[in-house]
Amino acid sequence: MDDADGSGSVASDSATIAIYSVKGGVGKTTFAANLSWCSAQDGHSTLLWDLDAAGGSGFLYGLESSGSRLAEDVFSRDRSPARLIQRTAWDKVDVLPADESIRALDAQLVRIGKRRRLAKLTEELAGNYARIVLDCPPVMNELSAQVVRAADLVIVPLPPSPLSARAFDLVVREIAGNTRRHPPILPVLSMLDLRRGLHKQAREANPNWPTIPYASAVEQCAVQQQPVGAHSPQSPAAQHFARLWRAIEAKLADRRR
């Protein structure tokens, strides 16, 4: 049934991954574009869905938003979220936008009253696409609770600092707190400058979570509309955000067996 609850993707293969953070400005848009380049390469085809209304993941891969309302309409009935989906310049990496509705989709999930319809659409979608990965907004409400429902995992970036704790925190219960088995989390340190006291320390006690470093050359992603991997292949941030993705593998792996 549509509202039934729960979690992750039916189709065997396929798996839906989730940047989500309840705190904005933690990097999350650019996890989940770089991410979608490392499971392309490593030859998934990937769908990067993007659910924040700011719609940066779309931007840095080079797609302009067509200023159409028809993002949320791929939460009715009436049509496939295929049909919005755009091409990117790199070979299995699609991506489907964000417009100015999303900021709607709160509301429309709740009047439709379909706690599963996002874990719906990643299920049908997942027929064409190995790996979907999700840019959520740093929201907790319906949309983040559909989000739960229907990743098989959850990665949260984390700049090192009290309040991302505390965001981490609530990330937790959030999820918990939205589905009977939840998907697994992944806390990545993001943004990371071994230079500052503070996170060198958040370092020294996470010592086993992944990390992004605090990179020239994945600021450059904006500005040259690229992944990190496609522009400064060789770069530190590059090979981190590779031992990022076999972490999720890894995981996932995991959560089959």
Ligand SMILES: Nc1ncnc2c1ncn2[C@@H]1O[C@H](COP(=O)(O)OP(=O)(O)OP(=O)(O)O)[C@@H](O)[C@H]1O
Given for the second form:
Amino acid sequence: MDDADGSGSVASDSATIAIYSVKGGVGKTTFAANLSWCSAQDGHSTLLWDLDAAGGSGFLYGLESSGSRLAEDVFSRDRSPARLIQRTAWDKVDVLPADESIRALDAQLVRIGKRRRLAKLTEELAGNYARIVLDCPPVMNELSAQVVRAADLVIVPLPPSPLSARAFDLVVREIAGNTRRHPPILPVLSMLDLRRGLHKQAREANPNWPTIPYASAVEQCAVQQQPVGAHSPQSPAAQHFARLWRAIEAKLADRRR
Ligand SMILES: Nc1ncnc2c1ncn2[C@@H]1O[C@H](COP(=O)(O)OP(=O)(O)OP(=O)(O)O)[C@@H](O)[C@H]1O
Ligand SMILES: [Mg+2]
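Moving on from the form predicted alone, please list the structure of the form predicted in complex with the named molecule.
Starting with the chain above, the whole complex follows.
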């Protein structure tokens, strides 16, 4: 259904959501794991696809690394992703984990030379999953360009600072430079602590951006190896992730109109 540069999934009600930034440590993996859980709670069968060799998404779901080096074969050797996908302890959330082999992914994508390799794979997986969430590494390369071509929506976590809007503009420019038609991009203030003056200013400067608070409940995700909605369902952070998920669904619905 798409042209060579267009984005979008094949099944009309399925969607691929990329969590992306050029910056490291901004909350991408935390968003990816928690939003996947919210998606499943919303009734969607959801795949969390970890594209970062650091492998944080699987860890946040308590999955053990299998020690295999096969994740990249999905791209270069047509290995079926189905055989690598792992179930989690929660209904409707599965994980396609990363492993060491993913470090070679960018070079392999350049070598393969198929600009929509990732998009084709997500389109195939959309037969089984209504929502695919991509946890991306902080890179600007062929992999990030493929992520943009595969995504129906790009979520950009931004730690609050006077430079948040500028940081967001840089990401938008990077994304827009890669493709003629790029998917909608949703900035989200992550790790927001309104007791801090600069955070308050960033919030006031961008009042329409969704927010995720800085919270020990979120940090606990890595300790409990569970999404915040599972281990602290009453926490403000869990409510913020649920609200962000509703904003994501509203954006996806807008796009289909
Ligand atoms: N809202 C939050 N409140 C408190 N801690 C947070 C919050 N979001 C993320 N963190 C913590 O910040 C650190 C970085 O988060 P995360 O790993 O999600 O970032 P990332 O963008 O995926 O990093 P990388 O670029 O290295 O993949 C983690 O230790 C995480 O627990
Ligand atoms: Mg990460």
